[in-house]
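Given next, in structure tokens, is a single chain: the form predicted alone.
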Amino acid sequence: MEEPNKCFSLPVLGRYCVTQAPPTVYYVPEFISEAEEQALLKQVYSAPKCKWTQLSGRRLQNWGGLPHPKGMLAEKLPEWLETYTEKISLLSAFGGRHANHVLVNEYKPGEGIMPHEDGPLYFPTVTTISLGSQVLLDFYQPVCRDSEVTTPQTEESRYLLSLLVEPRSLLILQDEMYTRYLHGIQEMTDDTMTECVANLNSTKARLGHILPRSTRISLTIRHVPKVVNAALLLGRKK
């Protein structure tokens, strides 16, 4: 596969923090060149059929390790993966700790995902690079528990922004982007930019843009603090 062809340190990723959103989003176009983007996409196609798993609105590759409360059981990654958490993690992505867990998610036009929290089990930074075609990804309130809210908490009224995410970027999310408020994805064929899109500034696209998408494929990259190690779990066995 070939090189990556920019390296980045975290110093340098400030200027690509997206101001207009809560702490903390760093949006980072063309972060691999068209080459490695289809290198990518031709060995995600390439793996084995028993790699993919059928979800609603999506399909995906777990590579890593299942993360587990107990611990994941970590599997090494393959190379034309690690060739990329290595790269994020020189970032400083995740505390100095390397990242050892991607999830390959498939999206169709028209497929997309509920809103949600990624959870205790990673490490609090999700670092994301998009292949294929752009999409928006939308930030929600959580739901308020508090009993003396009498409105409805619909999807669009606990609404915040959206971000472009083009093919070949880098996505980072930490802190409160990360821990507090939801994303996800709405199944929609087309994206249009409006005043909501954060980092639209930092895009190709411009206000009233009505985007078409195509198939696009993600490499969620994170770290998993609670490992178990598989050699240790048969020594044990004996």
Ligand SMILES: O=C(O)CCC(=O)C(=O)O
Second form
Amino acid sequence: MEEPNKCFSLPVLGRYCVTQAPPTVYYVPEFISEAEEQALLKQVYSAPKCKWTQLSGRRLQNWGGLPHPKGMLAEKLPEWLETYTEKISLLSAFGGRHANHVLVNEYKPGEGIMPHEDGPLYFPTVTTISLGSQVLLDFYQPVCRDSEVTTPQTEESRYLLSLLVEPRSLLILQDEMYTRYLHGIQEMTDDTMTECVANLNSTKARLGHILPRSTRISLTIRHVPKVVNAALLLGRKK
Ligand SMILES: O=C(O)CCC(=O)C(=O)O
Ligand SMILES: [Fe+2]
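Output block for the form predicted together with this ligand, input the form predicted alone:
So here's everything in the complex, that chain up top.
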């Protein structure tokens, strides 16, 4: 890879910057304790069944409201999430704004998520706390729209690098790693550690390790800048 990237934007997190990836990735192993991990898992699994949405390849819970181009009708986050959204917001991950949205994803071994962008409804930073299992998060170049490009652009040819996200870790993606590259998780039951894992040195794994997946929960914590006030929508004063 080219010159290691220098991280300036979040000074508190400077030493967690993954310099072998384009700007900007912070990877903080053991961001939460095992006791906190267990407590969070308990909360996730005690949410009412109707909180879960089944998608192909994973299921999820949406907290904070549904992001919408016209504005999110914001709902207060439950306290068990707010503890962490506040902790992360105080690291200036969202440029001084406070996280107001959390997606909880559950992946069984063999499940994943197609390469995608998180898009313009969010402040361009995503922060992720992982629970239960490690996984490789893969990054891809966007499809080149230039008509001069005639070679097929397969997922394989667009692949850039991977990040190993371990249970209890915090991952922060911003700048190009949020706005330019796509990210996804392959539908596999294990992950092989290659030289393409950009943060390998900050993890417990080593080159050549094959890590079997178990059930993983990710809390993806974001700031939705555009919110609408419920009272205004209902035509009430204040
Ligand atoms: O589970 C993850 O770490 C990734 C989830 C994701 O990409 C998303 O919810 O947009
Ligand atoms: Fe995503």
